[in-house]
Amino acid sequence: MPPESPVETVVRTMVLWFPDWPVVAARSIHGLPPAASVAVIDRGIVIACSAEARQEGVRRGLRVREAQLRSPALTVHPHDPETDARAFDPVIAAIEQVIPGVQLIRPGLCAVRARGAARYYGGEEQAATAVLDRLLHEGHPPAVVGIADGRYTAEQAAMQALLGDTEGQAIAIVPPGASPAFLAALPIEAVDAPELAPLLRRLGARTLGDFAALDASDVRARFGEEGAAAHERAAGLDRRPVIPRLPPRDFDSGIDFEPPLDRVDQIAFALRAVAERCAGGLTSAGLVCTGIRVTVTSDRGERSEREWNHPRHFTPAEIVDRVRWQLQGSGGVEGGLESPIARVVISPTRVDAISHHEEGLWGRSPDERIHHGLSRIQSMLGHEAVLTAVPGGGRLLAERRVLVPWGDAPPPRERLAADRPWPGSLPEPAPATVYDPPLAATVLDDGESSVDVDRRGRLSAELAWISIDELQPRRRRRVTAWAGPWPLRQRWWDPARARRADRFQVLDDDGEGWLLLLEQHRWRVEAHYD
């Protein structure tokens, strides 16, 4: 039996291309101005720019400085692949309503099989128009459509359509079987392996047609598997099938309150069913969620959004707790809400297979029990009431103590910088009681006048008496030993966090050690070595 003719294994494909998608996504998600020149950069290189910027000479691959030179008003935005994907999701959903079975190639570029759609809409052009109309109707950015044999040819057709048309909407159709002829005229820079293009041009292949005319076995021998695939595509034989994505299930659960509710307990009560539904839907899909995003909308349209993570996974009661904490904020259990709540949406942000979270045969691990107990305290006192500590970096003792609510992820280690040397921090041992904010104190010398340090760090007199009114009013402590001033000068370049203070260690006649801080002629107690 003879092998199938190669043309038949090539799928008739429709490609939808949204030019400059990173720019479109950045504009829609980060609210960049719609008609300004914008460039999206990744590690100092422009990877996408708006049409306005392109008119001023900004191109892909330029360095940021060069791009800013060409277009001084350029707004530069760092590339965020997640934003691109998030902004593209509704577009795919809109396309799926017209033609099912969309393959996402990358954000901004997707492919569908053209045959079924062409039969249904009565022609390829009609099908493409239907998609574009739908996108226009839903207010999505303009796209160009390329229809050809194979994905690569369709992509090339779409790009040609963009170059040939200035009205925004464009459809380019390469008739069946005409792909090799269409591709043959394109310059070699369009080849599917960009790193080969300069070499091929030097070798004398100036168009894809020249490249396609080479012998397949020679190309494979010279350029390897990747070159062979590019060669095949240049000849119009792109055998990659269109693999439609499975539309992800929507696990978001929300509830609208009509009339809006202004009591936390009412909202929590109504949410119980929603949380059950949300968790139930995940369970039936064999998933558990370890992170949720709770979006609360008040009747005045204010939105509060917060992500909550869970060290294990959320149960319905815990979801309700998180919403309650978010609504209460720092107001405590009895605090009322500022404005009535009209809508609450719970969206799972991180899910995991349920099999990873199955309880062991012999019940829960001890840590599970601890988590349970601490969550109970959190539901009594609030999320921020149960804390764990991580070592922080800094010179002041309050900076070196970073408290994280139970269940939240601690800040990244690099930001804490706890293992840096921090010259000027206190020598060991650390005091067991740290006052944050420090307590006011009075420090006197033997002549009953306040002790101070001048600009050059000289002490006016020896320390003789201290009194700390906030701890024990009217009690004067005799200073038996002291050391200092230890200067603390930091971050003079940052007015908000700059400190210029002097530290003293003081031992009183009870044998109690104190750490004093002299800042702007005012004495304060930073810590107690008790």
Partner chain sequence: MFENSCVAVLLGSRSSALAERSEVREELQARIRQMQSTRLPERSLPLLDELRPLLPEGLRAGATYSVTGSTSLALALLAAPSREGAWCGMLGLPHLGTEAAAGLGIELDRLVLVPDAGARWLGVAAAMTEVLGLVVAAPSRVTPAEASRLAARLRQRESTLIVLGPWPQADAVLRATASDWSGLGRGHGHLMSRRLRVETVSRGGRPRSRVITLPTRGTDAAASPAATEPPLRLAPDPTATPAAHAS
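What would the structure be for the form predicted alone, given that what you showed me was the form predicted in complex with the partner chain?
Shown next is a single chain and nothing more.
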């Protein structure tokens, strides 16, 4: 039997690409107008923008300020990968109804094997048309389709199809065996290796055809495995298989109210059966739920969506409590509704094996009893009634403490900030007592004049006396040692939020240590060293 040719080992692949998907997801989640100029940013850089923004000169890779200068009406949203993935789930479900076996490459880009779909629908173009018609029928955003030998060539075909289409939908098919000729004319920047492309251009390989013409062994010796994989892609020999995803089990539970209800207690009572059905479905699958997403829709079409976490796992009663708190919003236990509610959906976002949450041999542990008691208090007084402190980001000590309702995870921004370095923050050891808000203080020199710091950071005099009237009125403490000033300069680019202050560590004649803050010529006590 003759050996299998390299081309025969490449899977015939169909790629569906939804351009500017982060923008589509942001518009869907935040309810932005279809014609709004939108940009999605990550670390201050534009990573996606709408067609309206591109018409005004906004491009990927621009800094936020430059993009806003080009488009004054630009709406900016931070990139949220979880939002992108969640908004793309219904799209994948719609594709799987036409062609099963979808591989998610990233939100907005997916692949399927083309051979089986072509046989079923009578051709590759007919299969692609069936998918696009299904997406259009269900109201999903337009997509472009590329079909070729291998995933990489199919992706490039989809991108080329977008350039030649005026309505936002197109199909580009590269015939079997024609991938090398199709890729040869593409610029070297399409090699899908950002660090390798500039080097190849300097070496004279300006197109993928130039790169593919190089000897494979020389490329491997010079650029390693990554370069060898890029060389195979440029030659149309992308052997990566299409690995279908396993469709997740649907544990969502919802209820529609007809007519819509306008009282929280009525909605909570009706939700008991829904919560029990949701928890029972998970239990029958050997799972428990540690995170849920509650989506509430009013009779006017307004949506309220929030994720709730649990330190252990949700019971039906606790699910109902979360829905009730979300409906009450910031109004507390007696809070009402702004408009009647037409639909409530409970979606588990994180599950765990039920074996990890079984009761121990000797009953419940003390921390479980504590959790039960705090949850009862929270259920009676409201979601914000029981708070726990978690470390956050910031330079001032009060900013480092973030209060989170019991059972909730810290906000993602605070979790990231707590793990990152903060230049200019207070070094260890930290004071034991932090005053929030800081206490007013008076700091004098030996001549009974108030001590100040000029704009160059120079002290007007040595620190000699300190008095804190809110702790001990009319008592002056002699300063025996001090250190500083340590400048604190924040948000200098934003006059409305800018902060300019100086910090001092002071030791008085009683041996007590104080952390002082001088801001706008006013002295305050930020913390006390016990």
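Just so we're clear, the structure is a prediction, and the values are computed from it rather than from any experiment. Numbering follows the first chain given and starts at 1. Between two forms, the rigid core is defined as the largest C-alpha subset superposing within 1.5 Å.
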Core-aligned C-alpha movement of residue 90 between the two forms, 2 Å or more:
no
With the core lined up, does the C-alpha of residue 488 move 2 Å or more between the two forms?
yes
Per-residue C-alpha change between the two forms, residue 503, threshold 2 Å, rigid core fit:
yes
Taking the rigid core as the frame, how far in Å does the Cα of residue 314 move between the two forms?
3.5
